Amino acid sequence: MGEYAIVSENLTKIFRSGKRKIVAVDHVSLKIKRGEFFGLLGPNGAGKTTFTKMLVTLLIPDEGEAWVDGFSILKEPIEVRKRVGWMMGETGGRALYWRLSGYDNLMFFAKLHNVPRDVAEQRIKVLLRFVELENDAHKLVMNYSTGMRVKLMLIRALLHNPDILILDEPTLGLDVESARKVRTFLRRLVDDLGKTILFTSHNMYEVEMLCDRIAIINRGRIIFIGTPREIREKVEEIKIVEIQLAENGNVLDDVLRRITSLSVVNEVLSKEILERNIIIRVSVTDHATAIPEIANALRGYNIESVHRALPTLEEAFLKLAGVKIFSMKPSGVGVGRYGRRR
């Protein structure tokens, strides 16, 4: 396994309730490279969170094996612990204890990891100060924004200066300046220093700058795995057309409507609007008719192009995953949930 910083081999996990049985990781067998930046996809309560948390040993699986650093989460569990620095950005801040400084948590947890004081003391100086904490060091933790509690949850998974880390929604919480420095220091991580980083986000934007490869879950089960280029061309057979107007978004109502009245077009998929520009993405049933259609539809608006598009990765992360957030033109005509990120 020298070449896999991670390995799991069917690995399930299933919570029961009285009668009802939830199979949450499914018989999931992964590989992850050494010095890879590996990103996790899945809806919410695809099983992502529960796959990580049995790589860190804070859950057991009920069935199948995985290895960290070459050690069984079964049988070595704190060798595992050693190697790897973990952050579940979902819990809000719930690793940490509250009633403590943030300092004093950072100082606590370096301890639990043997890291010597003078080493952890300078360690967190500089991590303070990379993510703009050492002014509010010493506040107690139950007075810190979730931001800020994120912010001191990425410390603590840096604090043993760990190979590999495994990194539930990194980036939840944080502003976006925060959220942009925090992911060109992953970023470096890995490149710079060789580091392992699995990662799940529900961030498309952030997921695509970021990883090497993906791995799409869902009910459990993996699905899919690739870079992000090659789930896209996963799913080139959906047919999607960009339109591009020189206009305010006053008139989008409008431009939607003529749109939507046509029967080439299925589904409005984004809408955005940019200063004295309107972009939006349609599904189509056939490029070669609906791009003159629509160019004829919208006859009279300052038409910059309407062309043929590729799917974005959001795009095709929710048609692996078979998730369906677009309407088929309702009153009013809908529009995806997931504007399109530039």
Partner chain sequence: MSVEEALEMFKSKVSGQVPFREKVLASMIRRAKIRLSYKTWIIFDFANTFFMVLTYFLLAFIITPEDISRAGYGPSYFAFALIGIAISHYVTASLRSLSMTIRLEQFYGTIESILSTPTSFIVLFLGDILYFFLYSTIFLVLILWLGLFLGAPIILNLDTALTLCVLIVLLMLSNLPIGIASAAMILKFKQGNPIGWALTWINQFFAGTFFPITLLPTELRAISFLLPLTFSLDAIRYSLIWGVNLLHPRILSDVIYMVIYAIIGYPIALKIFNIVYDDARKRGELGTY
Second form
Amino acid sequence: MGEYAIVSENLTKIFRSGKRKIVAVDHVSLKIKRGEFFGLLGPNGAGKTTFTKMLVTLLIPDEGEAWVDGFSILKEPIEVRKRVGWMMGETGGRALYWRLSGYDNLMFFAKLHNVPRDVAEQRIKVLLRFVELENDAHKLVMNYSTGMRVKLMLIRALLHNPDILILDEPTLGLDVESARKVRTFLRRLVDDLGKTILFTSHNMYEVEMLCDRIAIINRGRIIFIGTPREIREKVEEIKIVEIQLAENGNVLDDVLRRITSLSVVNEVLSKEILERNIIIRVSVTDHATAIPEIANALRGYNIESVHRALPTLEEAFLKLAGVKIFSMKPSGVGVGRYGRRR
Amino acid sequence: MAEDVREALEIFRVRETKKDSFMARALASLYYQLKIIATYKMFLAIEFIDIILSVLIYYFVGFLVSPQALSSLGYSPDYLAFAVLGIGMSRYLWTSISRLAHKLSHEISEGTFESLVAIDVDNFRSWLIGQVIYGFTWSSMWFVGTILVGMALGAKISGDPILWFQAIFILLLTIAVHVGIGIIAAGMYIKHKQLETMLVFLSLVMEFFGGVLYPLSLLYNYRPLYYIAMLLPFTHGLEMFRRTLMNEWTILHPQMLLHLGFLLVFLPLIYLGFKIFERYLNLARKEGVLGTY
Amino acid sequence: MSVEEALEMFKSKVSGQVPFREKVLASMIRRAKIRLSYKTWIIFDFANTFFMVLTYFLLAFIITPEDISRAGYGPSYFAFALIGIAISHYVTASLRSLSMTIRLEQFYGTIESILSTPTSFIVLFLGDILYFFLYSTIFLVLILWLGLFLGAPIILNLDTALTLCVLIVLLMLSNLPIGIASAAMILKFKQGNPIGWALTWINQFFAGTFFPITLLPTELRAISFLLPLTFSLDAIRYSLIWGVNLLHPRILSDVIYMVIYAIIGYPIALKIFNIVYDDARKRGELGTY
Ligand SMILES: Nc1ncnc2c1ncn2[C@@H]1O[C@H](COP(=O)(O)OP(=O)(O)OP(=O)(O)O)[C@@H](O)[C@H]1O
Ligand SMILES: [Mg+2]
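For the form predicted together with the partner chain instead of the form predicted alone, what are the coordinates?
So here's everything in the complex, that chain up top.
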């Protein structure tokens, strides 16, 4: 157990609402090494948050077991909590005391995490400066922007200097520059100080850039584990061409017939009809030959463009897992089942 | 995928041609409010218990009250009736005075206020009216509940329809006066956010000096307090209301006419209220302080 | 500022312990800051109480205190009601502060963050109770002072003041189990506020805050005897009105009742709470509201 920071074995969580059963996490077994930056990637509702909540002992699994820093989440929850820094995801910064200042929030949680006052003061000061909140430290959180709250929540997860960080979408709501800075910092925590980070995201790019290893989760199941490089290689095998026509929807059938009859075209990935526009994405065996052939086949139609395209996350998942992933909606901030605050 | 995009776009394609009438929208606003409340069955049940308990308390306190004392102060010697009429009416006081400002503060802190005003001013007016009607539906439930429970416990309240007609007229008049104050306050609240506290305080003062639970003449020994009480419209409204249903005085009774006069002096407040509200709303839009909190 | 400087912070491994007392204090201060930021509410609370005292002061003029003195509370209805009002904040505090804590933490979304720390939730509970205790004490002092000013015949001396302190602590201790159970209900059913209010009202009604329970019909009075508050109120009134201390037999018997409630109440209430808490952790509903 010693070399692993987080181990889960068949961890399973089933939610029951009325008659419906949702298997949010389905027999997930993972081993995350110490000093590893591990990314958990998946679409909305894949089970990322549920999985991380079980690890921080907020949720009791229905089946399976997990160990954090060698401590069982079922039998030694307090020991687990001492060793983990958790940042709650998808709240848009809701999980703070809005009527306390940023500083008060941090100090209070530092105490709950058993950080002595002087140490806490020092850390809070430096970290607030790091995320450029030092001038707003004594403002009420109520008056913060979403991004500022997210930063505060991130700092809060770090205050007690835990060896293991479990961060649920820590960059959601941050602007590009802040997100970059936070990423660099997290990476250095791993590289220089040997921390272990479990990181969830739907941002393929972010995860690929940061993580040593990535697991892709969908509908509660891990469908792929590997290094970013392995993923990239797989993804690059997908060659995609996007066709845009300035035509309206009723020609779609004919267009599709013409395209699919080509031998370079493997399959139609998606088709979209906008008011006077058709966008079709197909996977092909080879870009160089496919593009002119498609253009040729569609002669007579009003072609706006035929060009090579990068696979979307969905298409990448499709390739990696061999399963179709539904409900790839763009992620929003602060929406969803938790309702709104006053 | 393509299908749902098209469907979603469809919604925005049709230009709104028909517009609901002002009243229809006010009613729609009321309807949704009630619908939300209906989902809180528990809430309703608790409200019900609340009514019963608050009447019961004064039912038992009534046993302690000496009937002679009450009748020597000129009321019929039934404390339960006295209290029930007072509590019933005080609910309207709260609704008229602080509901609008309270609702506004809620809307502002939720961040929905700006979008409400942004849609159009007309819409905002129907929202206002909807809020007021909703508030009064709620207080009326309370009022009727209180009176019914009181009567079931034997409170001697007149059942004469003509007197009730008069009582309701007095009630409406009192409400109108206080709604005026409420609208003024709500208007000022848009700009001066600290006002909510003042308003709550004002309602408390009016409630106390109105003599909801004790006969006003007891204040006579503390002259300055008595004069304060006499300056507040609620005092007169409640006094008339009680005299009607407990003493069966008609509006032509000289003392009643006096109270009526006092109340009528305050009536222009409602007109003034709308003017002031409009002014503050415009001011706020100019200065951009609408959504600040 | 550079990443280096921030990293520097994490090189040293300080493992300390924050004393329990300090955590409770921090939690109390947090509640105080949050509560006091709702200025309107605080002012309402004070003004409302003030006018309530005045109302009962005036009401007392038309009350014949026969039933009051027959029930053993002396000749003044004002003193009787005053004491009921004076301790009502403690009642609310013990019945509602825990459920309010849970409700609010759920509402703020902080409950999960707190439970992910090694500190037990009990610290928060204690902090909140402490805050409400202090807050209620301000009311107690102000109300008794106002009452004395208005001429309420209550006897306050060192003896009765100390008795009052003990009785108030007992009041809170004996009523807290109900508070814990209702906090559990909140965790389970979410819609908490109305239950809390009803609980407060039912308690104040049946324990006789505004009238002696001897007026209640016998069947209803049975309910009064199920509530620890009935005994707390009786003891506090008796002591302040007659100037007697804990050793008076009537007060002593009230104390015994309160102690019995506490002894029976805690194990049951904690059991209920734990069951509901574990259930919430299973269903993933800790944070939802
Ligand atoms: N408390 C709960 N009760 C019932 N169902 C739940 C609960 N929490 C989560 N779920 C369901 O479990 C599934 C997994 O949710 P989870 O929040 O873990 O997804 P996620 O991967 O974090 O998604 P996102 O990217 O949107 O954050 C979803 O179908 C969700 O609706
Ligand atoms: Mg999530």
